[in-house]
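The chain below stands alone, shown as structure tokens; this is the form predicted alone.
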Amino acid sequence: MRKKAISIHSSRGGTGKTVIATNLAAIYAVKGVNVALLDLDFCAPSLVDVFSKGISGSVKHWLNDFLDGRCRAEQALIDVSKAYGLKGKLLLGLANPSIEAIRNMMEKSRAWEVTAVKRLFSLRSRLFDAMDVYCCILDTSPGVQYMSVNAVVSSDIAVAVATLDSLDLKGLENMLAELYDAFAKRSVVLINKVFPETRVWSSDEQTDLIGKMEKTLKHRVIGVIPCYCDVLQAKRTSLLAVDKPYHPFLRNLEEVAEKLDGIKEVDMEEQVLAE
């Protein structure tokens, strides 16, 4: 497996982006791959709650602190692999959920933004070169806020998560053209919450849907995941990849992980050189 950073992004909230990011990270770690999962949604942080069972004690340093230059990369990361019985390391970089921290991040200057993206690149390099991490997953804020743009720019592969909602697809279409294509970013689309799980639909229907989406969005669709009611109703602290490893949602996501691994190395090499 080639070392890579994957941003999980969406044009709007409610697509299931964070559920996909957390379980994708866990899927890799279950297989023995060392993973870093970074919460770059500073306006609505959630990973500190998702992984509350695996975090012992209070968080001493947040990703906010690292981007502000108040701590080293290692200090802003928490290893939760033992807490979840994972073969590989799972390092978390958490965004501070306090109202004060959220307000502070929203008031940052353009000069700070430039420094922050440089620090994000340095964190990526530190993870890959010194901390034996093979996959860094960036859970971004939806839309085109500065930190979500920074996450997309600093990733090797951008995964844009969408539902079939018409407003969602229109927003995604605009975002792909105005952000991803503008940065010549290697990107794919993942369609989530497609039809209820109870609907039986043929492989031909799925292939037809993918073809239509690719024609409309002009980007590769890497997967189509049904809407599973129990996933929507599950506690946010539940990691399906650990608690329910045979759930069909996980099988869908494992196929996505395999396709992400299969994206040509030369494409990523060219992207890193361009950056």
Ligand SMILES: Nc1ncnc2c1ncn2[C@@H]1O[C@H](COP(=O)(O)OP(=O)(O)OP(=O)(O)O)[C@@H](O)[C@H]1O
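Fair warning: this is a prediction, and the values are worked out from it, not measured in the lab. Numbering follows the first chain given and starts at 1. Think of the rigid core as the biggest set of C-alphas that the two forms share within 1.5 Å after superposition. Compared with the form predicted in complex with the ligand:
After superposing the rigid core, the C-alpha of D208 moves by 2 Å or more between the two forms.
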Contents of the next structure:
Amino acid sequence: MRKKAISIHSSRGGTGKTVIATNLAAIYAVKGVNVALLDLDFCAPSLVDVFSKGISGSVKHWLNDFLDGRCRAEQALIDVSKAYGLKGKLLLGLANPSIEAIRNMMEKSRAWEVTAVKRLFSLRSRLFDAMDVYCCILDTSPGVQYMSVNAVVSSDIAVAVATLDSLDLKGLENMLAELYDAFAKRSVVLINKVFPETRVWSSDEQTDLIGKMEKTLKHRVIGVIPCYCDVLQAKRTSLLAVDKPYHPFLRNLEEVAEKLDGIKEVDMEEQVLAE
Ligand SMILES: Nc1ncnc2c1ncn2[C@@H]1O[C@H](COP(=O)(O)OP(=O)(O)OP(=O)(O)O)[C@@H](O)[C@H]1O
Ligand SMILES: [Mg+2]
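Compare with the form predicted alone: the form predicted in complex with the ligand:
Then the entire complex follows, led off by the chain already shown.
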């Protein structure tokens, strides 16, 4: 498996980025792959709460501290794999949820943002070169906040998550044209919360919907995930990949993970051809 960073982004809020990012990370870690999951949603941090069961004691260093140059990469990461019984490491980089920290992040200067993106690249190198991490997943804020753009820029694959809501799709089209084409190395669309579940029940129906969406968006669609009532109602501290490993939502995400892994082969082929 080639090392890669995957950003999970969307134009509008609530499309399922965090649920997808956390479970994708857990799917890799369950298989024994070492993974890092970074909360780059500094406006509305959530991973500290999602993983509260696995975080013992108080968090000493946040990703905010690392980006501010107040701590080293290793200090800003917490391994929760033991707490969840995962085979691979699951290293969390957490955003500070205090009001002061959120306001502080919103007032950062352009110069700080430039330094922050360099630090993000250095964190990525550290994870891949020194910490044996194979996959780094970045959960982001919706829209075009600097840190979300930084996440897209510093990832190998940007996954744009959207629902079939017309405003979501409009926002997605704008982002594909103005953000991904300019900044992302590779970008793919993931349609989530498709209602009703039965609409994408069979693989033929999924293929039909993917084909239709690809034609409309003129972009690769990597999967369609139904809206599952129990996922919508589940406690946010419940990690499906651990608590309900046979849930169909995970089968959908595993297929997405396989396709994301497949992208590397295309890259490698292109590299070989270029050589
Ligand atoms: N496929 C799905 N089926 C049902 N519910 C889902 C699905 N995906 C996500 N959800 C639910 O949608 C809600 C929003 O999900 P989530 O917080 O992951 O979105 P988000 O894009 O990270 O939001 P934000 O932009 O606010 O960070 C949650 O209640 C989550 O459980
Ligand atoms: Mg989120």
